[in-house]
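Next up: a single chain in structure tokens, the form predicted alone.
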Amino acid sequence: MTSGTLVPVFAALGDETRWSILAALGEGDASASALAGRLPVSRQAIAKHLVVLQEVGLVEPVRVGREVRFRVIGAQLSDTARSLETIGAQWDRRLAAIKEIAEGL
């Protein structure tokens, strides 16, 4: 994942009650209206964060007879983590190189 991608998944993951949505929905696929009776939040709100977390690609809709659940993208998750592991090796790489050059003075 490039930086301009990673930005927005950050962005939707910045707000506590998309975190909330994400996490509840990693319990199981939900419709907005079984999100909001677990979450204090309206159901038209938790419709409007729904659609944030899949225009970033986190969540994706699924009809169930004429319910449609939300369920998490796991693959988008990963790439999020990965990438995450990435820029984390490299700050340690120049944080490591930093602290040879600041011991040899």
Second form
Protein chains: 2
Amino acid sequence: MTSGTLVPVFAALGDETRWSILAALGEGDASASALAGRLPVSRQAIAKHLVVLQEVGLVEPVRVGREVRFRVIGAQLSDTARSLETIGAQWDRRLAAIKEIAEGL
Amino acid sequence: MTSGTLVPVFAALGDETRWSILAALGEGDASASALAGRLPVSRQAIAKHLVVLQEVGLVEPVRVGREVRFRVIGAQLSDTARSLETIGAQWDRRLAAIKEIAEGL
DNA sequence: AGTATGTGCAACTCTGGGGTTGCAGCAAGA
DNA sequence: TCTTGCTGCAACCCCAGAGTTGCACATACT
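Output the form predicted together with the DNA next; the form predicted alone has already been displayed.
What follows is the whole complex; the chain from before opens it.
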């Protein structure tokens, strides 16, 4: 369920404000308004970020009464991490192979 | 080493063009001019991307005669992957703990 | 009922970054 | 030497997106 398109996930993770949102959510689910009280940005800005985070599966909305709290989905990070690890390993293997060839083997 | 500058790495990885550059470099080191022949963007655009990739340690310049070839550094991807994995695991552990509490335990 | 708080939508500004073209500089081969 | 091809720098365009304000709507609480 990593959605195959991991570039948008990285784009989502490439913003400081979104990381502070994720960090804040890491200490407990919270609504956009609650987050706006803790972070130096407006509620609407946070709402937009939450949309982005939700679209890439890093966060999940949970209705609690009339408010919408958001929860971090750690599994998405783990999946993304595994994809990265795989790609990095492939490149390292290629480099190792080239090195062997270069050294005459 | 990778810790403090995590976000810029993600920002660098959050661009399709840079991924195609990385993919192209994955098949062998190449110069900006060589890449410009393979990708549908100008050499200068690629040069800028290479600067970004180099700044976050995803790529390394190698002078070969009068040209500058670039090599992918897979280790940086692996390091970043490990950081992600750790964070994701922490969040998942917190969610698990909350679930236990919620279930009465 | 009325009030208050949280959410959603829309318009707007403005900076950053992806992309381009053009030109100057410089190293290697003829 | 001259010439060719690769690099580096600078100026410029353009749009996506981060942020704001303002207002309308809905849902809970009294």
